[in-house]
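Only one chain is included here, represented as structure tokens and corresponding to the form predicted on its own.
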Amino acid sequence: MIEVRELSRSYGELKAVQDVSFSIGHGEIVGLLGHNGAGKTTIMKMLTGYLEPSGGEIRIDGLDIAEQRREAQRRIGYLAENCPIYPEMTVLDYLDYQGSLHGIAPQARRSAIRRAVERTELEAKATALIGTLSRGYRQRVGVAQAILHEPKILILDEPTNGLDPAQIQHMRSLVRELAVDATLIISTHILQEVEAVCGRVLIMRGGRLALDSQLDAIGRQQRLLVSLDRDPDEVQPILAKLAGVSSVSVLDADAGLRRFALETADLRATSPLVAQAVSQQGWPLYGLEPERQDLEALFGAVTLEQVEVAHG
């Protein structure tokens, strides 16, 4: 559904996005993460055709967005982080206006609006002026306009921004429902939202794609953390020879201690071997524990440049 190849965007000397490549298939829900300035919003604007790349290629449902922009945009629904909605219009008038922009025929527009209002639970505010709505309801209006034309691809920037816990739960359910017929890219600062609804994560760092991983693969990664007060040149050859250890890397140093990460297929079998090897060398063992494997830990490692760039 989405093919991105060597995508770049520069603003003068500033390289906001550099040589980013990925593909997203039908029905995937993909989280796009990164600190402010990492390039997330620039990528989303290029995917929707609102911003031209400085280099690279984007294909939406097989269409080259550079050559078939309008046709590609008809397949896309977009919720911007600060959704541009008109406060002087009612919810229904605004959605009717958006329907006309999407080219929905007048005879089909009413049912399309009704369905979008129902899916975003806006019935109670349908005739209210948008300017009188709370932030959470305005966010729902933004989602309603994004799904109004039932696009094949949805790009949502901070979709739960301003929603209360009950509304967040509803939004999660809606996202899963939409994924039955559409492909979704969700950008958010809330890692729990990605873990709740996404099957895959793309993490940006400094304009580059630092990680592309299935979320369930994150939990399968096996690393054992060992804290010692020895030099890496002394430690790595000893630990690398242990059965089941595929690699040994140095993570950081704190108060004279160094943490070593051991890649292993079996944490339970490797742990006593490490303890035994350390004891035989006469080294004090300050820590031996499995690495916490969740999205928050991985995001911190990637954005702090503690892991290598990876794809797959």
Ligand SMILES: Nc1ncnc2c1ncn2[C@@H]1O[C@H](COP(=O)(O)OP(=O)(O)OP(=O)(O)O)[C@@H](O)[C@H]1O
The other form holds:
Amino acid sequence: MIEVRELSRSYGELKAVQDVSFSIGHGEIVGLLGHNGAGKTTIMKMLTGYLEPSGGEIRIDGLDIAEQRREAQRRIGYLAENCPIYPEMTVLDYLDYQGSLHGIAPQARRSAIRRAVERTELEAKATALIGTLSRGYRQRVGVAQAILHEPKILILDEPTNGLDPAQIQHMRSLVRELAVDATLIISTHILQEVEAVCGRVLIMRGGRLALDSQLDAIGRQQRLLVSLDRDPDEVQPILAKLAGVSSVSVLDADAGLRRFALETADLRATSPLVAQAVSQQGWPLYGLEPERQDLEALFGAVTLEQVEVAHG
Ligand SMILES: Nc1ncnc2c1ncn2[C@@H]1O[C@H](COP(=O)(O)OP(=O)(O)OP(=O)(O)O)[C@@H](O)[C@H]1O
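If the one shown is the form predicted on its own, what is the structure of the form predicted together with the ligand?
Entire complex below, previous chain first.
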């Protein structure tokens, strides 16, 4: 449904997005995560055809966005980060205007607007001026605009940004409801957002795709964290050769202590082997524990500068 191959975008010297590839199937809800400036909005603008890539290819439903931009855009609904909304227009007038931009014929527009207003629960505010609405309602107007032409793909840039907890709950249930008959990409830097609604996560770091994983696979990953006061050059050859250990990397370092992350198929079997090897070397063992493997831990690990020192 969405195919992205080696996508890049530079702003002058700055490489905002570099060689990003992924494909997203029908009905998936994908969270695009990353710190500020990681490249999320730039990717979304390219996916929606509003920004030209410097390199690479995007296909929407088989259509090359560079060659069939209009056709591709008909399949996409987009809530931009700071959704440009006209404060002096009423909700209905704004949706009518957006409907015309989406190419919906005047006779079909009325029922499309009614449906979008119902789905976003905007009935009570339909005749209000947009400038008088709370942030939560304005976001709903943005979503209503994005779903007017019933797109197969919805791209929402920070849909809960600036909302209060009740509005966030409402937006989350709306997103889940929209996902019943559309493919969704949601950009956010809020991890709970992704955990609450997404099935898969793409994590960006410095313009590159650092991780692409199903959320249910994340809990199953097995890593053992070992805290030592030794150099990676010293530790790596010893730990990497232990039975079951497939890689050893430095997770972080603090006050002379390094945490090494060991990938292993069997945490239980590997732990005593590590303790034994460390003790045989005469190294003090400052910590030995399974990694807390939730999205937060994973996000921290992949967005930190991670130093890979070995692959067994
Ligand atoms: N029009 C522009 N001109 C120059 N640099 C830009 C432009 N738009 C974005 N950038 C830069 O490109 C990088 C990626 O920005 P982008 O907005 O895609 O990140 P983001 O992950 O969406 O961040 P945020 O979470 O803050 O919205 C940043 O360093 C940003 O400053």
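Quick caveat: nothing in here was measured; it's all calculated off a predicted structure. The term rigid core refers to the most C-alpha atoms you can superpose between the two forms while keeping them within 1.5 Å. Numbering follows the first chain given and starts at 1.
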**Q.** Exceeds or equals 2 Å, Cα of S246 between the two forms, core fit
**A.** yes
Q.
Superposed on the rigid core, does the Cα of S54 end up 2 angstroms or more away between the two forms?
A. no
Q | Flag for L101, CA shift 2 Å or larger between the two forms after aligning core | A | no
Q: Mind pulling the C-alpha shift for A269 between the two forms, with the rigid core superposed, in Å?
A: 5.3
